[in-house]
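Take a look at this single chain, the form predicted on its own, given in structure tokens.
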Amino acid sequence: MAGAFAFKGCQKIRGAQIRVLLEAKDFFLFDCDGVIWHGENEITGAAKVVNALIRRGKNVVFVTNNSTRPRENYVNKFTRLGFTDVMLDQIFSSSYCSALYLRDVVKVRGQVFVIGCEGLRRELLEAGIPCVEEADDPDATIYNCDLTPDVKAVLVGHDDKLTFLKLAKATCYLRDPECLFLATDNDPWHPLSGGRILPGSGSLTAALEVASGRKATVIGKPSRFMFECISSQFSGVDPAQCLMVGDRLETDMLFGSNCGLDTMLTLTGVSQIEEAQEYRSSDLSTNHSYVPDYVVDTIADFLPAFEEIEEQNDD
């Protein structure tokens, strides 16, 4: 674990401990779903926390595996929910980072076959990356459909209109060993209201991995690449001065661990402290990477710490 605070190690912290952490860190990375908001509702106090951090000169970015919407839509949502100081360059989605990877890292020369929503396509097109147009006849099958000859990458994201034909086409393209196989993220599922769940991009990627016999390169959390994107756009990012705040152990906490960041679990989302404690007690050392350094009930727990700082500055 990064840092050297005596109260680290899956510890529930509050008050003065949070104040020490806020004063020590310069860079805050927040997941969105389950940390900042639930659907179209702000988690109580989240906007006040984010706005206060930004106004105090802290660097704040948002790292989300949600590939369904372009970054402009995120800016609009932040504004709508009362996050008045959030700008476009603070948002790092798995779709945006996938576009950067294709354009700047592998420098893809050809078209990309996308399994994903329109938001993912928009991010690719804005980066100048051509996507295969979906224009199949409704009765087309893998036996008679057209296959685009210059596909150089298959990119899998969340796709609520996934068809068997899309899966079959992607499998055909991946028979070419020169065709890249990428996934925006490997989240297996997402919680819905009423106890229902939504299959995530990871479940779609797994199906294609089985069909193609290949493994995808994952761009989003817990891959390090998303942090590399942040470091390339913000100068002087020191992992020791960063705090990753998320709600999912196997994604957010592992991402922080992989990047050498201190991690904080907030209990307003997917994972709970009992799961973290089980990982901490595990005999498998790899499970320890899922253990957060700190735990809070909600990021609204930051607010009393801000008040303490203000009182201290007034004295």
Second form
Protein chains: 2
Amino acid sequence: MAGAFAFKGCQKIRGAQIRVLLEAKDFFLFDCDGVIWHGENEITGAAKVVNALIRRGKNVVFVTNNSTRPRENYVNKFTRLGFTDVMLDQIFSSSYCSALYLRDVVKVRGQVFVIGCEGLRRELLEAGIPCVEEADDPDATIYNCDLTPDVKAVLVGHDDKLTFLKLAKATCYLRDPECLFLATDNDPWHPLSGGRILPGSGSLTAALEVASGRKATVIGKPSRFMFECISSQFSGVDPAQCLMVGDRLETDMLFGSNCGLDTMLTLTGVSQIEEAQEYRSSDLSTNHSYVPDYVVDTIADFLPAFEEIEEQNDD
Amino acid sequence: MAGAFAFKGCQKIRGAQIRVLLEAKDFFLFDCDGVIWHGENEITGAAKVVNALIRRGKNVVFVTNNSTRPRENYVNKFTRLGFTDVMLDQIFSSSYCSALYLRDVVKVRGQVFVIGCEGLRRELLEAGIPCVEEADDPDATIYNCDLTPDVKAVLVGHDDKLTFLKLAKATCYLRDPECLFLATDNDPWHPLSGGRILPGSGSLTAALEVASGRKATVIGKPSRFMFECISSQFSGVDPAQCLMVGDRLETDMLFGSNCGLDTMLTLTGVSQIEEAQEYRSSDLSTNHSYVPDYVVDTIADFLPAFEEIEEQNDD
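Having seen the form predicted on its own, please provide the structure of the form predicted together with a further copy of the same chain.
Let's see the whole complex now, leading with the same chain.
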């Protein structure tokens, strides 16, 4: 591909350029929110693009830092929004990968204290990892509550039911240096409709890092671990054949860079092309890892490329 | 004093050395928790020391990052624990100083959204600063809740009733660049009895800093602002005549250094002398600001010095 794009880095591509790229790559990694959907609304054309890639025999996987739902729910959501060909094993969420990390990498023995949504706990339980059961006692405080003796890991994800007590308990568990400290992801915030924003797992993790004086191991993007999960599930994944498509420079593009993948920013989500250009012109070379190789307005821009390919094939 | 202590920095002092120091200083600033009491228990001898200093005509003030109670409650607590001569105007808490900052420095016009305890809100209301009233609606979420239009500051203190919704609301308010972002203090955690620890305001502030992408202005120690409050209330305060006594290197000793005060670490609280010595031998010169000038095991070590002074006066 290098020949086709002499000035790599932040190249806005269209038409024939997209066609060449789609033909060159075997393996497509998509972020979800801001890339293929916004909450409960498909980004127009995204389902057609994903279905077409799958039908053409391309490998397609979804890598999402969203830890709030188990993968089964994702399958339903994909179907509901018209992504009819997506199967369970194509979904790599930070909750699923956290479960894999706890079970297969650190082989945790003991219970996990979860700051997170029910979906995260379900993903852990399905992997056979016991989670601390929290009694819903409104009178409990950190002064009088029970602490579970065999907690061997604290895992922080997005938690819209966060309370001070949960934070305080997690801080107490982390006093034991043998208790692992993991975060599903480090996303600082998420956009909501109407201009509101939602604190992300990165925000809750920061609170716990300060209170405990420790640093969390991050499972989700931009950490390489999700790519390791993909590589161990799909044999023969060649980074040179992959394209990572996302909407957030600090997670998706950095993840791609960290894993040696070509990256594409789509402008339907959080990051703007101007931010990418700023990173590109930065003197700080570490900032260059945030720069996408390619930029599209929306992944619906892939559609004309498919049509061109159809026409060529018809010729 | 310099002549008396050739090797300044972390000098463990006793007996006559303490007497010389007490005679040389006019103005004593004490941190509270870990210095004069532990929670509801006086540190043995502390009340005698404080009462004796006050009766000898020394200026004594209390500078605490604890933002959970209004100053009236402190007066009661002082009396209850035997500090019978302490008056309201000797108490400088981070909640009181936050109210002064909002009223007199930034002259906030509009409401303040408070993450903190009732005591912090009371201190603001007494200074005439309106705080957002939070309805206790268990069904409210960041998706459906009302946001108050004229919030001009977010103030974060210790909040044992923190919820995700409070954090999310604060994050939304901070999207307005004209909305100030303040923290009563930056303490990362606090020790509890039985080996448990409590996340401090610094932990909650970190969560909000990450979610908002902004940095909070810190009112409490180690920021100089509390000393400015003291100086404007007591005329003619000379830093050279002050001694700051505290138990935490990163707040109390740094505060003293920042304000040009001599500092004394007492070993009845959070920090150990070994940590102070490590800072002293650090190559990083900024670390030297954490090093106390003097160290005592407990401020009860002041008592023999008073007796010596009595004896001298009797001679």
